[in-house]
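Just the one chain here, laid out as C-alpha cells, in the form predicted alone.
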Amino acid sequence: MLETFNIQSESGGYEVSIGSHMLVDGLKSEAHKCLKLIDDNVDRLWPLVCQGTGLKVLAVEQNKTLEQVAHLIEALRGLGANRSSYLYAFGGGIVQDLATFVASSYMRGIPWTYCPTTLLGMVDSCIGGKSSLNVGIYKNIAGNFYPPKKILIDIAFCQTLTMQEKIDGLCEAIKICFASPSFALEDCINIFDGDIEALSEKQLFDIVRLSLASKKMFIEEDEFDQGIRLLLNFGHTFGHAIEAATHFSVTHGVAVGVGMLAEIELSILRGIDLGKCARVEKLKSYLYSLLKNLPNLKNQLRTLSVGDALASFRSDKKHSTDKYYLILVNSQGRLERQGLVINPELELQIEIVFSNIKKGLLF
C-alpha cells in the first residue's frame, strides 16, 4: 500500500505519502543524518526508527508552549544546526505544533519533514501547515503557518496506539468527512463499521486517504482559515472547553467528538429541527459507536466544571467582542459558520449544553 499526492500551498507546495512499514522497517534515507524532534513515547516504542541525533520532548499539552519552543531552539543551536540543516519530526499533534513553530523560526526558517505517529495526526493535522501553541491560560492562542516539505505517513505506527488514541483519530476523520460537501461521510462509514478491535491496516489506510483527500479541498481553497476551512472547527469550540474544564483528562479527539454532539445540541436549542435529518443521525450514530468504547468517559465528564468550561468557551480566539462564532448544523445537516450575538438567552443555552455534557446526556 502506497499513495502519494501533492498539496498546493502559497507557503510552498508539499508532498504527502501514505504507506505501511516504510518507516518502521528503518528510515532508509538522509533522515538518519538529519536532526530529529521526537516524542519520548515514540522513541521508546520505535527505537530503530528514531536512531540518530534527536531532541526528545514529552508530548503533553503543558509543553505546547513558547517556553518549550525556546528550549528546543537553544537545543538545536547546541547541536550545531544552521540554515542548511533539515529537521524530521516524529510524533502526534503536539510534536507537529512544536516542530512547525521551531522550524519556521530557527534562523528564519529551515526545511522539515513530518512523520505523524498518531492516527489523529495522520487523518487531520498533518496537512494544512498550521501550528498552535498555548500561552498562559489561553489554548492555541499563538501560532503560524509553515508546512513541511514532505509528510510521510506510516500506518504501521498505529500498531502501538491504544483504543483511545484510535478513537481520537476516528473522531477527527468523521468530522472532516461530515464537513465535506461530497459523499465522504457515507464513504467513511462504509470503510469502518465501528468495531475498533477488528480495525485492519487496510481500513486505517483507506480512512487516512479519504480524510486527507477531503481536507485537501478545504486547505487548497482556503489555506489561511478565512472562509470554508473554518468549517473544520466543527466541534472544537466546545471541545477545547471540555479539555480545559476536565484538566485534559479528556483527550483532544474525544473532546472534539463530544463537542460535535454539543454543537448539534446547541443547533437544536436554537430552533433547528434535526429530528428527521438522516445525515446528522448517521454522524451521531457513528460517534456513539466510538465513544461507547470508552467506559470511563462519562466519569471524566462528571468532573467537568461548568464554570471553567464557560470561561474557556468565552475566551476562544475565534470569538469577537460581541459575538460567539460557532460551526452549527442547519436543517439539511450541513455546517454553517454563525456569528451569534452574545445575550443572556444564548449564554443560558450554552450553559445548558455544558450541563448536559456533565450529566452524560448527549450520548
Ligand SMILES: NC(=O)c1ccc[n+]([C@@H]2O[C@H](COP(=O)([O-])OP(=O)(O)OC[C@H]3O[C@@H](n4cnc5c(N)ncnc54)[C@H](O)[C@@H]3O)[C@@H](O)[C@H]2O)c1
Contents of the next structure:
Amino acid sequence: MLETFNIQSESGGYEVSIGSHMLVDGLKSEAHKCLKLIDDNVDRLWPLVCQGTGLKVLAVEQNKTLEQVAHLIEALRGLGANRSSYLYAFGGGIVQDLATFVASSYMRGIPWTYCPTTLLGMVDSCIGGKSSLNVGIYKNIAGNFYPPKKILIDIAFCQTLTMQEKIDGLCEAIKICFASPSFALEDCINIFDGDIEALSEKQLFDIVRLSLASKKMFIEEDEFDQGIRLLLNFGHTFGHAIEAATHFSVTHGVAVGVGMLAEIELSILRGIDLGKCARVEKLKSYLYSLLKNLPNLKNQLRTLSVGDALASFRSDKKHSTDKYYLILVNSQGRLERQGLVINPELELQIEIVFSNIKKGLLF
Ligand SMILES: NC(=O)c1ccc[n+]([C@@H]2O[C@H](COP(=O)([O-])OP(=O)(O)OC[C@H]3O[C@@H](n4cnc5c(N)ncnc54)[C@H](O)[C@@H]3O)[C@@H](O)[C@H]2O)c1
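Starting from the form predicted alone, produce the coordinates for the form predicted together with the ligand.
Okay, now the whole complex, with that chain kicking things off.
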C-alpha cells in the first residue's frame, strides 16, 4: 500500500504519500538529521520514529497558543536552527497547527514536512496548509496558510489511537465525503460500516485516500477559503462552540460530528424539508453508528453551558456584524453557505439546538 499524489498550491505545490510502516519501521531518510517537533505521546509510543533532536509538545488545546509558538521559536533558536534548517513535525492537528505557524514565522519561514499521527490529521487537516491557534477563550481565532513541502502519512500510527481518536477522524472524513459533489459519501459508507473494533489497516488506507482525494478538489479550487472550501466548515460553528462550552472534554472531531447533526437540525428549524432526503439520512445513520461507541458523550454534553455555547457561537470568526454565516443543508441534501440576518427568531432557534444537544436529543 503506497500512493503518492500532488496538491497544487500557490506555494508551488506539495507531495502527499500514503503508506504503511514506512515511518514507524524506523526513519531512514534525512529526517534523522533534521529538527523535529513531536507530540509528546507519539514520542513515548513510537520512540524509533522520533529519535534525534526534537522538541516535544503536549497536544492539548490549551497549548495551541501564540505563547507556545513563542516558546517553540525560542527553543529552535536554542538548538541552533537557522534559515537553511528543515523541520519535521509528528503529531495530530494540534502539533500541525503549531508547526505550521512556527515554520512560517521562524526567520520568516523555513521548509517543513508533516507526518500526521492521528486519523483526523491523515484524513483532513494534513492538506490545505492552514494553521489555527486559540487565543484566550477564542478557538482557532488566529492563523495563517503555510503548507509543508511534503506530507508523509503512515497508517500504522493508527494502531495506538483510542476508539475515540479514531471516531474523531471518521467524523471529519464523512464530513468531507458528504460535502463532495461526487459519490464519496456512498463510497465512504461502503468502505466502512461502523464496526470500529474491526477497522482494518486496509480500510483506514482507503478512507484516508478517499477523504484526501475529495478534499483535494476543494483546496485546489479555493486554497484561501473564499468560496467552495468554506463548505468544509460544515459542523464547525456548532462544533467549536461545543468544544469551548465543554472545556474541550468533547474533542474536535466528535464535536464536529455532533455539530453536523446540529446544523441539520437548524436547517429543519429554518423550514427546510429534509423528510425524504436519502443523503441526509445516510449521513445521520453513519454518525449515529459512530457516536454510539462513546458511552460518555451524552454525559459530557450534559455539562455543556448553553450560555457559554451561545457566546462562543456568536464570536465565531466566520460571522459578520449583522449576519451569522453557517453551512446548512438544502432539501436535496447538499451543503449551502448561508448568511442569516441576526434577529430574535434566529437566536431562539440556535438556543433550541444547543438545548437539544445538552439534553442528548440529537442522536
Ligand atoms: N489546521 C487544520 O486544517 C485543522 C483541521 C482540522 C482540525 N484542526 C485542529 O486539530 C486539532 C485536533 O487534532 P487531532 O484530532 O488530530 O488530535 P490532537 O492533535 O488533538 O491529538 C489528540 C490526542 O492523540 C494523541 N496522539 C497523537 N497521535 C497519536 C498516536 N499515533 N497514538 C496515540 N496517541 C496519539 C495526542 O497526544 C493527543 O493526546 C484541533 O485543535 C483542531 O482545531 C486543524
